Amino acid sequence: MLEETLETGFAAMGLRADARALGRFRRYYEALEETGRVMNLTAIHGEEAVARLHFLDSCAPLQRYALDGARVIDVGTGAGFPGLPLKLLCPGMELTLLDSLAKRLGFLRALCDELGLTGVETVHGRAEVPGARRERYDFALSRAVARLNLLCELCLPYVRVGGRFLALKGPGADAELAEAGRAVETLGGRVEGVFPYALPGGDDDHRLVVVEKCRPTPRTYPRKFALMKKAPL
């Protein structure tokens, strides 16, 4: 069922997964189920649900952007979403998976080794400390981590001028965008658009929010996360 759901879903999205990619998605699913018995990775289980709500959803940015050869960072990757499914469909991208929990990154490192993936870096750290990775990436991605005004402060500092921050959001994206206007401007961004997309099964309450990086983010950002939450931009 997983392979059938993926093939049908990717075709509807104008994307294609070859046999090798489908095999890797199968092993990814099995690893999520196996490791999920001893580690909290995802609340979504079952082949069809994981295929639709994790794998297909994560790959939605490929409907608008070709990521082959791009430098991409997944901020707050968790169990690898959206970065790792994108890498399985687009193996030429250079991917950094950033998370604050070492156990999750250990799971992802082991999985990438098993799948024979190259060009994947796992980074254990907090998103609000970009360090040498500041303004290094063509794309920063985030999915289901925080509200958009906080995400902009966490993610835009990683994006080079001319690059983009892509946020995968649900039906509340318009309201979040309205409250994030000041953050986008302050951090050097410009809203390029909010693009609805559908998943197989009639689930169309999804939005890809795209913020273009127009100028460098001031060095005073990002702030400590506690301050972001207390006084969001």
Second form
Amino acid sequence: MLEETLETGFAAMGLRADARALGRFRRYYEALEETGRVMNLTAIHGEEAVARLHFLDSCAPLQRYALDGARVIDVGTGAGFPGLPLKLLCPGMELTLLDSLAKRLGFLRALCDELGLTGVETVHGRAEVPGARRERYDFALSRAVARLNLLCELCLPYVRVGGRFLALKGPGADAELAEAGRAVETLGGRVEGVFPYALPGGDDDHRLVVVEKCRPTPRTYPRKFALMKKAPL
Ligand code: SAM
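Given the form predicted alone, state the structure of the form predicted in complex with S-adenosylmethionine (SAM).
Let's see the whole complex now, leading with the same chain.
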């Protein structure tokens, strides 16, 4: 059952979801399944799989960083991962959910309203156009959006100096990082570490890549997406 998987999983991760958070995770799961019948939200289905691979995985950064009270942006959030599960465990977080697909943001907006969450902004737009959100966040997070060399250019401009960019990755993270060294440096970052983690109840292999923002990102970045792809940093 969803609640049991979450309670034991969070406990194994040194985290805790109270009764209100568990109720919200339940409604989030139901909404994913209901709306998923008419809209492409996720390929992962079933209580056990959604609990582990979406909800527990999204919350892994809390094993290293306290996000309650922090300003956080989730770049390419899709159906809300990792931002929304983090918000359910840290209600005091100021969260921006950003995606270029309006339908998914409509789903997230309605869900956040139904759950009575405050401090969540849903933004329809391209990550490479940060506008007034530039250098405004304590943390930028992203999962399953692009390889690290591109992802750094999409995410680091949002982070204030002294803040961090966290990428939730798989076992290929080290190889991706090897090709992203120049991007990290050019965009004002410094690799703080690549931290392996496992999800309770499985043997899958995950990595949290952490980049600290040391200097402002030059105003010439991010570039247009086509250029980023054609000539990655
Ligand atoms: N982060 C979610 C997860 O882990 O399940 C969603 C991953 S999904 C594979 C990638 C998402 O990133 C999509 O919803 C897509 O619309 C969004 N995306 C890709 N490139 C983007 C960009 N340049 N700006 C904003 N959103 C983008």
